[in-house]
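Only one chain comes next, encoded as structure tokens, the form predicted on its own.
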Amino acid sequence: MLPGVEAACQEYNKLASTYDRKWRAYIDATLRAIVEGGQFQGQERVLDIACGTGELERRLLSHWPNLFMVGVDVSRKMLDRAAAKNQSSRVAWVQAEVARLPFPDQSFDHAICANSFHYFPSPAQSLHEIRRIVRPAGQFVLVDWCDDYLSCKLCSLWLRLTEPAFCATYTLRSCQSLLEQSGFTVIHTDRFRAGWLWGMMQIVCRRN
């Protein structure tokens, strides 16, 4: 693992068995927006990047039991807390690092990443890693910490200096112009709080 990705491992298989509750605010704030804004026919491949404790999966799958979701995320913690959660055969789990991830081309019909775009340490190789496997077409949704709110940009300077695991956030502009590079065309972006502290941002793009 690099570095980084090392840091967040450890850092998140600590937080595994409490992070559902301490961040419950937060997790309803940010999923809500992926969840309203879903745009499932219903039996859709899913890729869950960065997964956690699988709480996506929980929420998505009880409005669209069909779909077939796979969670990613470094921490074997994280992912044994979703499994616990998520006893169904429309879901699985797989440790794994978003710049390496182990499925062929092409095999997911949509891409999520929620929460965790700023512990990335080389966001453009992994942005195309994400672009490798979502079809043609395909849809990848981001939501992530945005850099327009001094809130998060104040958070930001801080974590720079005490949080190992912490990589960068970005703006909502800096972030469409790495995944429009990157091979992916935005097609509708958003910001919102998730409570006073937490400015986020959302993006939805296809695959060119």
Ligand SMILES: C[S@@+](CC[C@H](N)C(=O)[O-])C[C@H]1O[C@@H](n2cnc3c(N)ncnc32)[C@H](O)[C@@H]1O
Contents of the next structure:
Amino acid sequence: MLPGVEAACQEYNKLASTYDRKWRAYIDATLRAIVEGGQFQGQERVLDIACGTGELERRLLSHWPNLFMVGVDVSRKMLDRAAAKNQSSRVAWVQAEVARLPFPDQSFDHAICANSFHYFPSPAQSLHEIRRIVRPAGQFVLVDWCDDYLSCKLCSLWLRLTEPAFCATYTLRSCQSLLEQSGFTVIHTDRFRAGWLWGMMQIVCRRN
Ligand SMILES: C[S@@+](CC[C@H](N)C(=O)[O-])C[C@H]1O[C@@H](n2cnc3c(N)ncnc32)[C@H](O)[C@@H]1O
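Can I get the form predicted in complex with this ligand as well, since the one above is the form predicted on its own?
First the chain shown before, then all remaining chains and molecules of the complex.
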């Protein structure tokens, strides 16, 4: 495991028992954008990268119960919380890091990554790996903090000094160009606030 990934794993193993309660409003605001914008026929295979406590799985499966979802995360304790909350046979949980996904090429119709891209020490390698497991013309949705907001930029500077797991945040434009260099075509972008502090971006793209 890369050193940054090890730090994220340790941090989230500690946070797992309080994460949903502590971050409820933030989780609602950020995952709502994905659920409301979801364009599923109903039976697709969806990979949720850095799934945490499985809130996205719970929400998407309540709208589209025939999806098949896999949640992948480095933290065993976050995955244990996710499994305890989601008993559906339409979801599976896998412990792995984004840069080494244990799935065959093109095995998912959609991939989603929410609130986690800032932890990835090698963003290009991570996007390359995400592209590998999505089928051609499949969709990838990324939601994360956005450096276009001053509050977020300042927060990122602070986290860089104080938080060993934190890696980097991006402007919408720089993230878009990372995605394009990694073989995705951006089809929709949005910026929104989650509370007064967090400035967010959502990028919907298609695998070339
Ligand atoms: C802020 S939580 C977000 C959880 C969930 N996606 C959500 O929006 O509620 C970040 C998650 O990223 C996971 N994570 C961090 N780095 C990772 C990596 N390199 N590979 C896989 N998961 C990672 C952490 O373990 C944690 O569960």
